[in-house]
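In structure tokens, the next block holds one chain alone, the form predicted alone.
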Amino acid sequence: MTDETVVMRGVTRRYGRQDAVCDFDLTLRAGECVGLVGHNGAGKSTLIKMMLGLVRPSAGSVRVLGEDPAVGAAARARRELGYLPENVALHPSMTGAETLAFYARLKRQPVTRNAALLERVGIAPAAHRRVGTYSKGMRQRLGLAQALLGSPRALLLDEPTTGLDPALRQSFYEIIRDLSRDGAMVLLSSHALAELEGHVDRVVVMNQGRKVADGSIAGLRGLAAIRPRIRLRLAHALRAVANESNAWAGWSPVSEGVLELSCEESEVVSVLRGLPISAQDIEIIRPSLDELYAAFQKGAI
């Protein structure tokens, strides 16, 4: 069996005159966790509607599990999809118990299971209370909820932590770990671009329909060329030691007693190895993700 749990190749998706997605090829394999990123408008949730099979490209190939999710044959690898939109449209009058047991009867799972499910999202405690009385951030975990039903072999999940307060991010990501170390794929879109790092394998950047980028955050980093940056803060004795020593060239001051060296990647360990005296605190800073998505946006590869 084929880990490719989503393959898309030469997909365009084309509205009138206008290319939504455009001549885009992926593939998304059992077991890896993916960010897509990229400003409104780029084609992130077009890309997800073909996948889920809502919309069907207007040229190249769409694969999910192996089947076309756009034709009705394949109704068994859409019920083994789970799908959290971005903005959660739950029925208010009815209760998150409620709710959950609807979705799986739609999905033809056991409602036996959905208490379990209730408490692994933290609902637990609001299951027999009134949708129409939860916060967004308990909406948007009821929502993870029915997307979970079913131990899906696929997430696609749009701004998933949107309301989540921090623990419950925190709470969230390790759900996805899980997912994944279970052999899940897991798709995430999302704008809190400094938030996925740490727990993405993999990283999508899309542009105005196209993929401008793809891999690591510690491949595009290289591909990107931004260079980290080297900060020493210097203890009070030594700041005059600092000032008047040639070892210091190429260091720029960024604030009293604070001294910064950008260089290259590979120039790290022997710069540090290299300075002249001891510093009270060093820090490494690399590119974030948010710099690399800009630098890709304006075309800096």
Contents of the next structure:
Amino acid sequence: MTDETVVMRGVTRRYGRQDAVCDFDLTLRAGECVGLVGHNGAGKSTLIKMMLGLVRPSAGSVRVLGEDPAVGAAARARRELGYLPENVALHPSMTGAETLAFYARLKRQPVTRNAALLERVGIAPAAHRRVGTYSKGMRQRLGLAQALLGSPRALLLDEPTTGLDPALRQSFYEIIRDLSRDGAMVLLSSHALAELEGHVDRVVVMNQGRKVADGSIAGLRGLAAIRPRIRLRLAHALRAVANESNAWAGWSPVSEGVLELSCEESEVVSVLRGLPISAQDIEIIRPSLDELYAAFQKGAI
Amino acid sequence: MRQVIIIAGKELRDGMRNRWVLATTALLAALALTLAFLGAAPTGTVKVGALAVTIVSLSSLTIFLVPLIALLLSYDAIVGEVDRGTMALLLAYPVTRWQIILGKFAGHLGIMAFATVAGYGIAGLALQWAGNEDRGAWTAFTIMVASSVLLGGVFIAIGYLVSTLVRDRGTAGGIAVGVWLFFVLLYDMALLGVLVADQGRTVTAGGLNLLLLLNPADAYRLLNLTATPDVGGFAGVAGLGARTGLGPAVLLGALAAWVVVPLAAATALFARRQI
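Form predicted alone done, so how does the form predicted in complex with its partner chain look?
Full complex below, order starting with the chain above.
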């Protein structure tokens, strides 16, 4: 068994004339927690559906856990796969416990472990109420519980945290971290890069069906080459710049008494060392993830 | 097989939960009891048994009601789940698409079978208790109940075919009503019109047989109105039945084919559908 959980080679999926996914290469390994980021309609869900075999690629090949997911024989691979669809839909007339039991049986998992699973996602008290009475957050947790059935080796979560409050979101990420520590591959899709910070090892950015970036968030920062800016407050800033133009070369006034300098990451320390004691409120402004994301989406890189 | 049973079990439980089973059983029982006691009253002391009369009127009721119930039960089965998004999740599990269709069919047929057997059975037993001893008609009654379930199966299969053909639940519902109208009302009227206009010149007896077999509702009607001489003697159409030369085996075969063909077509279409 290789540790390559998902391998996609030159995958294209066309809907009519439009390419939802175009010439996509992707390798996801066991133990990795990967964020798939793109705006709505970038092709994230199509990509995940191709990994599940729900949608067949127009061109290219998809292997999940060593099998082609679109072939009926992929039943074995699917038993080791967990999927949480975007806006998970569950049968409203069944209770939480019944829903989980139904899916556990389909996956040939003992139903006895379900109670612990419901406990883990925090809906044990509501296990015997109908899903129709659940709040969005509870449905999402039950959805996560069904994805966790049978300790899957690959988890595909399509926008799992939309509509969850921050506290829930944290507990959600904790569960995901535990899983990836146990050696499962976790793929999380999201439309906001900032949200994934600190939760994923690697980010794949998609735009209009194409992969525009692939790497760690720090790596993406380097790749984006958006320079950090240093900003400080100085009394009589304009006069200082005029009098000592050598020392303040490159600095530009932003507003009354505030100066700003854009420099390379490697120069930050030397610039700070050279500052006079009278400089106040020194700030280092690095590009936010949203700016980074916007830069990738614009195709600037 | 295991997966089929799991899905069938879920459909059965759904049927219990949303009162489908209760409602259809109660409806069929109420109508059957009404027909059994009110419909049998005019037989009086005539030689025809009350149960035989009930069979004739019940099978006419079945032709209208059972296809409608079956279509209402089934038209939503695929398109509804795709629409709500539950199908994508289900297909991510180790289940093949034919197992889903077969499992749903088994579950829905189970609901139909329970409603028919219980609903009509109550009427049959009530007649028996009321003192209308009529042992000979019990065979015909059993055939009637069994073929009613089979007729339900036919329209469940057609409902699935409709459900896999379209992309919208509303459209599926509309087509289902259209299918019901066509097979239950329009087909016979059109057939009658053709026969009258044709005056037996081009439509031969063989052609008529084929046309009757092409409508599952007609196959069911012929099967029940000519099954036994006891019932046949009372049902006016017996003459037609005798002359068609369509034996029970052929009629049952036609009904079975009406289950298998739409179900196979639905499975093939569903296998190719992108969710």
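Here the rigid core means the biggest group of C-alpha atoms that line up within 1.5 Å when the two forms are laid on top of each other. Numbering follows the first chain given and starts at 1. This one's a predicted model, so the numbers in the text were calculated from it and none came from an experiment.
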Original post:
Superposing on the rigid core, does the Cα of Gly53 end up 2 Å or more away between these two forms?
Top reply: no
Subject >> After fitting the core, Gly257 CA displacement of 2 Å or more between these two forms >> reply: yes
Subject >> Thr12 C-alpha relocation of at least 2 Å between these two forms, rigid core basis >> reply: no
